[in-house]
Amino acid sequence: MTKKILILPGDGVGPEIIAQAEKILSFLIAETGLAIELDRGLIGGNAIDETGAPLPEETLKKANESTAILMGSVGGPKWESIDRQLRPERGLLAIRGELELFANLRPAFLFSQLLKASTLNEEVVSGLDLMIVRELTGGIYFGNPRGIRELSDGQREGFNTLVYNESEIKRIAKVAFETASKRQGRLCSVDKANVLEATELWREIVSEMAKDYPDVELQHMYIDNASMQLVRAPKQFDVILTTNMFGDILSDLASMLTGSIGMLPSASLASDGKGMYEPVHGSAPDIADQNIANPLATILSLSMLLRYSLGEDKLANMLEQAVSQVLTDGFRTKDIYSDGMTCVGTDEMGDAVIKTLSTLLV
């Protein structure tokens, strides 16, 4: 049965990095007979320019009909002055909400070849391999009421609502516990339960659920301490479970442990198995159309797509092996370049991965 993959290039460097993943997908279709059909759609700023909406109905329809979605990045200064409800990021939040992509998996692992690319001492980050499980469709990014209003004294006030209900917490905690049970069996739930009631409930529910997972060692940590510990001793973590906003911040922090935000993929999953896959980094409009963006986070996101949505573990492993070999061979984009390596552009990095992948498929 042919499965549909929707490609959403997005804005900034999005089209460039997505083009590399699409080349690899087309290569896999041709070489392995992978039964998938590719479609394309608009989201974010480019969608606003063409349709007036950050998430057009046609894109949402295609997304609902697809097995998985491969997305670039959205946003940029060009659209910062338009109405807040029509900005590119609203399209991203909307598709996550509409498809109920509540579980965001963000691995942070350091390829041994990039050990010197991290700003931390080698002994601190060598062997780093952790997973951040971020709740993605609730919390302060989606809570109501929200807005900007004028007070009686003429001042403006911005306000947002942090809210989580029991079922939202349980379903993301279940993903985190099950993820930890398949890894090293250690789960750290990050909250701010000492001052935020929403995360006080979070901590209570996660603690109750721990009884159902006796093989998983659970600890709790406040977000401020977790941020510090992630820099001080990141290898103490196996799986980190946290809220939407805290996960957003921690995953970007974790990306720099690995040397570059351009190296980290992510998967956003629904309970029915549908997934959206995208790099952790943003649209980086300042380097767009210069053929210098690192496509490896997007290529590794494709690997996650192969594994989680298509069940193609063997191909996923091969793609990850190809990325590792390309790094061993000394190929580097500008963000991870060091003396003695071969600096290549976005297109050349994608070509290098395909060339290596072709040797693995023999």
Contents of the next structure:
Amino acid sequence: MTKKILILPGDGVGPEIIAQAEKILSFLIAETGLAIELDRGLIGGNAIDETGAPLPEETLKKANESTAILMGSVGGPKWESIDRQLRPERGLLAIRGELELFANLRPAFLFSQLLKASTLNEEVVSGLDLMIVRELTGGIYFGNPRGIRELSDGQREGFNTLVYNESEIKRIAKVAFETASKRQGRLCSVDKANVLEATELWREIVSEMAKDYPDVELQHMYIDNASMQLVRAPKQFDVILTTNMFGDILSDLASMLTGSIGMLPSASLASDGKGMYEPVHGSAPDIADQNIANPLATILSLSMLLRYSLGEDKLANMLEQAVSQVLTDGFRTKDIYSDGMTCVGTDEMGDAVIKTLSTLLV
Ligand code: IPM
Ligand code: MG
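After the form predicted on its own, can we look at the form predicted together with 3-isopropylmalic acid?
Entire complex below, previous chain first.
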């Protein structure tokens, strides 16, 4: 059966990096006969410009009809001052929420070729391979009430709600336990249970569930300590399970262990198997349209799409192997460049991956 993949380039560097992944996907379709139909849609700032909404109805309809979605990035200074409800980021949150993409997998893997690109000592990061499982459709990002209100004394007050119910905690914890049992069997649940009741419950439920996964060694850590440990000794982690906001912060932090935020892919999965795939980085408007953005995070997101949504493990592995080979061959975008390497643009990096893929496919 032909599967539909919806492509949402978004804003800033989004269109440039997505173009590379799309090029690779089209190449794979042509070479392997993958039964895939591609469609495109608007999201974020460009959607606001064209339709007035950051997540147009049409995009949501197309997303609902797709097996998987490949997304670039949203946002930029152009839309920062518009009404809060209509900002580009709201479009991203809305699609995550509407499709119930609650499980966000963010692997932080250091390609050995990039050992020198990290700001941390080689011994600290060499061999780094961890997975952050971030809850993506609940917590303080979605909790109500929220807003900015005026108090009786005339000053304004901003407020948000951190809320998690048992089923939300259980379904994300299940993904994390299962992920850990397929990896090294170590799970660290990160919370702030010493201060926040919502995560006190989180800790209690995760602890109860551990009984069902005797092969997984569970540990709990407070978010402040976890941030420190991630920089001090990141290799102690295998799988990190955490809330929406803590996961947002920890994944940016973890990305720098791998040399550049331009290297980190992500998968956001629903329980019905639908997935949205996007780089962890943002729209980087300061470097947009210059052909210098690193497309590898998006290309690696495509590899996650092949694996998780299409069950094409072999092609996913091959694509990862191609990325690794391109790095071995010395190709580097500006963010991961070091002396002696070949500095290439966004487009050339995409071409280099295709060239290597064509040698692997024969
Ligand atoms: C991410 C991003 C988003 C988030 C923004 C753009 C809404 O930072 O995917 O990590 O906070 O989830
Ligand atoms: Mg983020």
